[in-house]
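Listed next as structure tokens is one chain, alone, in the form predicted alone.
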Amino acid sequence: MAGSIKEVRGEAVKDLLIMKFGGTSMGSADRIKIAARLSREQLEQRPVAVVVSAMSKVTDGLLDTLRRAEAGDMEAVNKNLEALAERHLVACGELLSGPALDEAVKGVEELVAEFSRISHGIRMLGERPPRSVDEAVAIGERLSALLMAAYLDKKGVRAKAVNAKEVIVTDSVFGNATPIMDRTRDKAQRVLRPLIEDGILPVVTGFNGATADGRPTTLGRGGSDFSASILAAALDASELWIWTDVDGIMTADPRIVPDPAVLAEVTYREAAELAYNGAKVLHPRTLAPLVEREIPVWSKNSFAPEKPGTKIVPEVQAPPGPRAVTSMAGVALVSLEPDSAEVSGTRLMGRALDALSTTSAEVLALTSSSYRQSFTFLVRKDELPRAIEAIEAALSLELAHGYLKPIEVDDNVGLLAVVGEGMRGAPGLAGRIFTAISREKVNIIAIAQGSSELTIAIVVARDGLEKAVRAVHAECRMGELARYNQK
């Protein structure tokens, strides 16, 4: 298999750039039309792919038509598909005509009715098979795609939509797709470089792919990022571009802090815990193909492509302490305490945990206590429900028999996350963050660090969470030094 993946490749691209547009970057006809002009600027200079999003909340109104057709509600279902429909033929009007206005009209409408049809097999069937699903939600990419390609032909630039279902091999976890980089490097090698080579634009539905019989597949919420660094490392890019409707990754959430300020240079490691801890600009398995082949990535905003943005790297020159202070409120505390001192906490904890792993919940923090045994760990309140079953279900004779207590679960909580890689071996550091919170009588319900310093990850009473997280970013100054590291 090896010998025959790099027979295909030969040698890289020179100086491929990925270029990946959010769905408010993709939000509308004039969105449409800056996303086109910057990778028709960057295509002048160097060879380009481009990965798109859905336009800004039709994934949201996919997947309430599937719910609604789930019901029965076909009232709801029509109504919304005529919206889908609506909002995808203004765009065309607004950006093309003649012809090419009558083929992306019909691709539009082919695609509509393609979702429609699988919303009335969900309406029959009274439930949402998940591979339904995946194939239904990725319409919205397909529809980006089209009309993006639609409007750079128009333009002069020679462009392909291309279904990332025909380049991204994955598994079988629907919802939740981890892609198989050998097959997934040969496919793009031989779907995508030809297009490159020649001088075509491929813009690649983002979010979606197939397992390697064909099956559809999606990568998660907000896998559209995902998709575009796969592919960067699939076909061995130079850069990845993130284009989103911020200025780049900030000291902390412009909502909650009245100073934040754009970090110029963060590292991997950091960009990826401020990700997976509730920043937004990033999906947080973004980064992941991209470390071994050191592909940097610059998050920038196209509602202001003149700011440079962040450029992500594997190494910086950290600057001591914390960087960025990050948050999430819609999360749960779920405590599990043996009643038995014949029940091993450790052994307890392990089964909890492989419970958990067959549900692909993530858990966001993780505590134990040596003496009573017992421990407490944070999950998304979206994935709650199915990380409580699968533990009770792994667990159940321990709780029939009273050797474990009933299961406690609070979801009044928030977690923060100060990160830096300056913050290792910094002394007094940790001190200095929970007295800033206290001061603010915020109560710190648990606490996790892992191994590296680089995160301290702090749950707190949900009514708290934003008074802590400006509290840290003032305590260690977050905002002004990363102004004055930038001058």
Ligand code: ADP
The other form holds:
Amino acid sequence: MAGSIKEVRGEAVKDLLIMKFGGTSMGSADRIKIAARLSREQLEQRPVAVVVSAMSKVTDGLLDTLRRAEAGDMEAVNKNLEALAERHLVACGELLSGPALDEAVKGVEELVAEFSRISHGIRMLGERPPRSVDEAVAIGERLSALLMAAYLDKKGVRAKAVNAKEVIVTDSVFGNATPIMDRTRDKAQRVLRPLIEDGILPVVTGFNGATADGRPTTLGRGGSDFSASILAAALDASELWIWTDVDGIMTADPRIVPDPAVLAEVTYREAAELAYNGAKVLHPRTLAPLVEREIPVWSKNSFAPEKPGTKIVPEVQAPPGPRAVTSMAGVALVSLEPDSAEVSGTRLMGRALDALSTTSAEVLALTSSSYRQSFTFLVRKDELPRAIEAIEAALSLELAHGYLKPIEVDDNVGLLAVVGEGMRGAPGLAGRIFTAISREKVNIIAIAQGSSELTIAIVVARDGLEKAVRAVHAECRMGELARYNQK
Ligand code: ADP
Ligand code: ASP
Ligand code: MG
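Form predicted alone done, so how does the form predicted in complex with this ligand look?
Below is the whole assembly, all chains and molecules, this chain first.
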């Protein structure tokens, strides 16, 4: 046995490229054809492995179906199942013909039947066990991997759809699992490497994995980017290309700011800060597996593949300063304040944070006031009930005896973050940013500066969030600077 482990841990596949195609890049037969062409072009030059998302909106549809099943609304469940089958069968018809079409149709029908079985189980239980949800929701990626591999085959590229459940080993935090890298590495070397070495292109499902004892998990919404980076690290890839629907990482979300520019290069740290503060273009956990191995990542547009995209690297040439602004709606601010001088604010904060650490709720920003001994933190709205429940349980005595004021929640807020290497050294920058936001008459509620030297995070009133993003983008001339630096 020891011999075989040594064997699979041999030399890395030289020059391996991992390419990940997101939901819009897999969203129709035409898009799959383009993704297949892009894969083939690279495969002619170097070894490649592909990671695919479910077709756009499919994951939302699957999750909705499971909720309906839990509620016993079988009419809606059946309607959704029909739409799921229809969308993939239409794509099959446009991509394939002859026996390959028959085989793919059978594969799609089997996967839809598998999803249907889980939905019916959920209806009978009247609840959605997280483990069953993860098993069911990964069927979106299994469907798109099946279509992509079948089409590549038709085009003369030997390809194989691979369920990442057989490759990515995770902990058992269903819905937001974390990979166990050693085990994943062994499995990736055993399952994917022989395919790659035989010239077969693996088309791996994004988003999912399984615990060491085989229970299906997922990596969190938008997690296919993370799947791709996990595999890039596990296979010692030389590059990771993330194909999406915009020209790369921009100075701001193009859906909010009318004139953002593409950043030619950003550092791992900048990309991670942007992602953690809401830039959907990358899943927040994508960069972590790559940093140590310094595997470069490209964010590229599958709708305009000739454009260079953004390269994510350890260091960049661009001058220091604010480079991009990002935002997060759907967050809530929670404040705790002692109601008695006998209670130490620091101890309170420690206990509250301890309680939060036992939930999956993530603290996005934190501020405290030494004078009032109070502290305030920001969480995602969908994690708010769990956060409050945990804190109330941990501090029930203090709350009951009036040592602690009732917990205050403000869910009418949004987070804005300005990101750039070396920003801390820029004199007067914070002042300019606050003035720009205030000029728009947007209320600044909290400021969380200092935890990271490359981010200034500001909590503002929800209805002013987009306005504030545009104002900060203009004030820092982010678009112009990015365009200038590209020359
Ligand atoms: P995919 O399905 O390919 O994973 P996503 O929808 O998850 O794509 O992410 C791409 C989207 O991220 C873009 O369409 C864009 O609206 C959004 N986005 C948010 N912030 C940024 C940013 N700073 N740069 C580029 N895109 C951004
Ligand atoms: N399909 C999954 C989602 O929509 C994962 C991904 O697309 O990255 O969340
Ligand atoms: Mg995404």
